[in-house]
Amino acid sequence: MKVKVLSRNPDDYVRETKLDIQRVPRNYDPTLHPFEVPREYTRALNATKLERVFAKPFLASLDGHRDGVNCLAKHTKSLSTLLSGSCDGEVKVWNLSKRECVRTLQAHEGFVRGMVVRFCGTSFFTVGDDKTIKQWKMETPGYGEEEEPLNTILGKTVFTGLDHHQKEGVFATCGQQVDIWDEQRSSPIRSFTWGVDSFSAVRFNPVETELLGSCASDRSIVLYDMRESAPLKKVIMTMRSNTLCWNPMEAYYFTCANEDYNLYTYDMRHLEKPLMVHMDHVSAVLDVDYSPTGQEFVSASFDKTVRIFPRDAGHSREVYHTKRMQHVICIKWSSDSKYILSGSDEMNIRLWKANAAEKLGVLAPREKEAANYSQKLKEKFQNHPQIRRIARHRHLPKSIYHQTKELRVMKDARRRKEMNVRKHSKPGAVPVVSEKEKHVVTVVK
């Protein structure tokens, strides 16, 4: 019988003395270069450094408002059209490719509280402090025509938010209650209340178009189904949520912007704890908007910064700030996923790149290839300490930097205290509560 065995001759790989050079098995295939990894690492390092050198996210500032910008609305059919409403009741329509205001109208007395473009793009709705809902034509009125709304509805109380259905002529407003309106009627077809005195935001789900979410003043987020007569359920948190945004690609997921400096992504089927807590802001988060891809979202905060978060990461990948920008009140991610628009307290709308180092304009095929290659290299070596340090590094304003440090110290102190209490208590008396569960008080169905 013949037995096959693997035989290795120690002379091929064992050194004769300690001073000999180690024998390295070498593959002579020309495509497998012995220094391939060190070369690629160097290229990845250079690509990461160049990315930070070319990171110039700020594109333009649209000025013309005479008071703080309170709300923004994207056109549903045109990429280059943006609508903005300010605190003095003025609405402006902007052409983003020319970066100029094409139309101004005095829509309300007092603040413009909410604004939304109809799904067909032919008209838009505004709500204001004067208790009215107004529908306006999208086209600029012709020569000699008056700037008149197509339709005006006078409500009983002040409306604080507004959103339109994705497919039908139905819209929702919130104020002291959440109302569902038909465009043809002057009174709401359905009203939802759940023992709350006021709501700050209402949003239709872009996928499951009959679902809505709203943020209430009693620190709760309430979910509704338009086909039902009562709200579905609500989750009460430790602090108030300012607004929420549904993920356009995942029907059940939404992210809410909270007063406790964090954002929370929930699955509406399991509201007991959030899927992810997104931390980095050092002041209340005022607005949030998803990228059309559903992979990332952008948040605007009272701490004068704009941050971009991957939907499944706890910390932001990018932070934008300028010396002049004050509290950022509203934020939108453009429908082509390339730009971010922020409206802030000091009357300006700013246009940013979603990818800070991205080259704009038409790219030659070689440029595209080079960009894709360096992107893949950065992904391959992203966990190397040197590359990670360079890619993550951001310059922050001094105040935010110090506040972040202070918050970290406070958090560590709280954690230490909790551990000490647990150490000196009866086993099991002080249970370990995860960061996700800490912020949810209860779920009511």
Given for the second form:
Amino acid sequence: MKVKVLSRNPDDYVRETKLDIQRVPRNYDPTLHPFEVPREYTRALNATKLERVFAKPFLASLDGHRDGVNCLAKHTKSLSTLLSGSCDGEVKVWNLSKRECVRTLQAHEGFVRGMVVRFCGTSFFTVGDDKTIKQWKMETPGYGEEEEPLNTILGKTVFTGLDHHQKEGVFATCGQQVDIWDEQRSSPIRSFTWGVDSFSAVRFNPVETELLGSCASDRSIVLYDMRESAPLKKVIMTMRSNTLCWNPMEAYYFTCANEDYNLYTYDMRHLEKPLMVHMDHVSAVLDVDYSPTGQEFVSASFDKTVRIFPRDAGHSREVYHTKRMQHVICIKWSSDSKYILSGSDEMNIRLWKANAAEKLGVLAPREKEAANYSQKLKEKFQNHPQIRRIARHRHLPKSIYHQTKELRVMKDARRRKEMNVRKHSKPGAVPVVSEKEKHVVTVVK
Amino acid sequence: MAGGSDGSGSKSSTEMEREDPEMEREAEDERADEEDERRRVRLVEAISALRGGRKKPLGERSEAAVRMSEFAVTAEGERQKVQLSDLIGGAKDGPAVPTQTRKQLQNLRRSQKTVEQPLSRQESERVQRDLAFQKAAVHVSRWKSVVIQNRKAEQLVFPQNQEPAGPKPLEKVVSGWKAQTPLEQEVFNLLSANKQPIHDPVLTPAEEASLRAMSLEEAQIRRAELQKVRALQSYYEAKARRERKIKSKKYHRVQNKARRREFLKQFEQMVKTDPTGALEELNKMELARMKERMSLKHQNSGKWARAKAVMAKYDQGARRAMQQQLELNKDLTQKVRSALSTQEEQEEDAASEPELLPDFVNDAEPGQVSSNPWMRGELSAEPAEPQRSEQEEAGPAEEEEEEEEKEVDEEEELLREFESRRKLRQEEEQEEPAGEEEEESAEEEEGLSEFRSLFKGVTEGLKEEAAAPANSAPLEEGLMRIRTVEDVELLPPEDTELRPPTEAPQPPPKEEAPPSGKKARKKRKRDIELKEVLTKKAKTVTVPLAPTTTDAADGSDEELDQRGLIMEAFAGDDVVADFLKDKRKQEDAAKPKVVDLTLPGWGEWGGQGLKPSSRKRQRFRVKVAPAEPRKDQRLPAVIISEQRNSSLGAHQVSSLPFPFDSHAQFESTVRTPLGRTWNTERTVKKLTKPKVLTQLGSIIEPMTEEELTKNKEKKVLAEGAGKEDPHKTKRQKRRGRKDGPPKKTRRPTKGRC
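Structure of the form predicted in complex with the partner chain, please, following the form predicted on its own?
Full assembly next; the chain just shown is listed first.
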């Protein structure tokens, strides 16, 4: 009897090494694949759903402080080190990979208002309510050694904020005025005042390292050049800004966190009108920090949520909250752009993923490719209603959900009223003011 | 100056004396100073008098002061302002004053302007701030290009100032590296001693030195020449590399053959012109031959050859490849005979006949060929087979011993088989056209019309036969191209539907064809070779379906059984008929219907047994316009439904999304597939590149100034690309000049105003 067998040459289908790509005989002629769009759509839908399934952003909570966490500082050279200062004057140094506190020191009496690590990572500065600036060693003191600051500077007034220069031994503080200090001297090398009684934050520009920005209590944002004797310019807004943060990749953009629930991104050359108004919070925004890639920023709010905004989007792409997290006072984006750290009122520091559904750790090449492909699919079909609905859905605490609704109603009512007024008045008497222009009162030269 | 201060000091001292004892002491000191001064003046006067130059003493003034000073003169009218004219008055006429100054003074007197009051502190601060801001804004704007570039970039990789992972250029490696081992040192010494370039400059030091020695024009010419030579060299190198990379075996084979032919031609010339060189070449060839004889290469005994031998039965290409290998072997093992070599050989033979082996040892001789075919590079003759069979009969022990030989024999047999088959086929092919020609010549009188009609009739018969089983067979069977679309269209649809499924399974047309052909041939004996036509037709249909079948009789039996089995299994299912019925139903449903709007009893009597009048019926019958032709009208195996699916609406985009301008644009982006199912690997990689790429566990530093300079360099490169070097440098210089100083000059001007 004759047995028919298929015979094939193994050369046609066996890989030479296991690292080779599997050879798949395939005809790419598009006429042979009439259903490519529906198939990709299905894949995109599945990818979107899986993204929501795997979105587990919360990684860890670091507890140990005995009062609310008031300030955070990233280590400039080590990714796993975090510093936090609390409202009782205690500073803690954390090891993030072990998720434990490695060092505690009583830095000030009263609040630790500001904290910053020197650019070399060997020491850090703190300012407190006790009118002092202290410089501390980053190393833990040896056995028997006392925890003492390297330097202490006694100021005349309370310092409320602190930032260090990117490359030189110069730092800036703010309080009644903005002071620039040399590390070697006990008096400021320069003081800036402009008829304001108190500042809440000061930040060096990380790219144009001689520029500074500060937020003042007269609802203004003031810009300085360290080399000049006078401030540069100031913009007065409708409400007070709490902090600002410069974009680390684009020298002239900064974003400020405002009391009116919004964030504003400005071009420092054109302060008359913000580039973008970022809305979504339902209470005052307390802190903001840019991703080191400069593509996104994260904001902390009094409404107990953390939100992530794309640099050029008006609304957030992500909102993080937990049941136990109270008002978020301070926020930092880690310097490898993968994590977010938030310090809140209820004495905890929380570690979040920057991309909620991202798989952490080392990925196999195939995993990477698959992730890239699904990401592109999601982008490609992002405008399709089902996919958009699933991708945008977030669970919110009831209070925030309702408050969002309420705010929307209020906003609509205001707009309606304005429209009605315009309709019943002389043409041109009630001009249309855009949302961006609404929040700037004046620019003072 | 000192005198002036003294005068005022003396006045004030008299006033202050009463008040302060300390001041009193000071006044006394001053008085002593005055005394000293007076003495000094007297001394100077005495000395000048000694010289006898100017005897006229200074005019005395009748004022209280000891020594007069021009500044201490009190004006005549006190409290009066000093006018400019008062001061200038004296200077006007004096010869010592130059005319230019005088003119200036006159101008001054004429102009009535006063200097403005200085700005208030607030105002001046504001100006300062404004200036500082403008300066900062201009300074910051230099990042604009970087920012825009990053925003437009397809992919951003962080951290930015990372060193590339790939191999570095030689210069970078060499600059931070020293020769350590003795070998390295030796190499470096050699290089430096010969003044060879280490860092890959344009010219070696020796070349540069020679250039320096020449005049400018010569140097330019020489330089151009060198450049040309270099360009040519690199061109040839590139060409050679490109050719080496060509994977086509055929190309290389042709190249090799051409090269060999060329070489042979040259060789013959060389024999005449350069006998020593020719001898060397000959030796080389001899060496190659020896190597070939030693190795098993090109003898079809390797893994590749074995694999090919398996495939050879079915693949003509494999057979040919094996044959070519053998031929190559033959070519290489053949001894090259040329005039030179023969001469030498003769000489050698003459010189040392007893010592050397006779030449025929290396030659392939007819006597030895039968025992060792590989020596000759040809297949052994037919009689080899009986020999082998004899060996097999002789005993298994011998077989085991000469296993290799047997393998070789087997392959050989295979090859021989192929060859014989090929010969047969060639013969057939040769015969066929000959036969046709004969027929054509015989049939010329009758003409082609008859042939056509006959052929048509036969094909129609075939179609009808093919259509009948297609109805009864399963759907897949219908797609076997036995019945084409045209055939189906030829048939009236009612017929296909009404035709009852045939009971007995019909064999495929392939089997049917020959008998029908026979019949046809019986009918018209000498007209045309019908068998020829029909068998050919049948072949084209069946070959792709059953490539492995060799024996027609066996295959048909098995197929019949299979078909019967399938028919039995799906006895009740008449899928094709069902499908057609379904389609018909759909077509009917889609057809526009006549709407009858007649209402019985409206306008006339109604009731049982009464019908509306025909006039009325005609009037109230609304005819609808005929529907457009269906899309599946010409697709017999497809039903296309054009009804709107409401469940799909939820998945469709209702309005044009933001960044798109037109529907076509958006649709085209959606239509482009991204996955590897539809794209090549490289395309997929390119399409799915993430926008931002970060590295796990590495700190991303803020933008640095380096990035700015890098960007500038890039720009310069991009602008100067494709231009010659001198131009580029010139332009760079020019730009540098433009960019550098004007900024500096611009800023101070702003500062001034």
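Only residues modelled in both forms are compared. We call the rigid core whatever largest set of C-alpha positions still superposes within 1.5 Å between the two forms. As the structure is a computational prediction, the values presented were derived from the model and not from experiment. Residue numbers count along the first chain shown, from 1.
With the core held fixed between the two forms, Gln22 has its Cα displaced by at least 2 Å.
With the core held fixed between the two forms, Asn383 has its Cα displaced by under 2 Å. Once the cores line up, the CA of Leu32 ends up 2 angstroms or more apart between the two forms. After superposition on the rigid core, the Cα atom of Asn9 is displaced by 45.8 Å between the two forms. Look at the core-aligned forms between the two forms and you find runs of 3 or more residues with C-alpha shifts of 2 angstroms or more at 1-28, 30-32.
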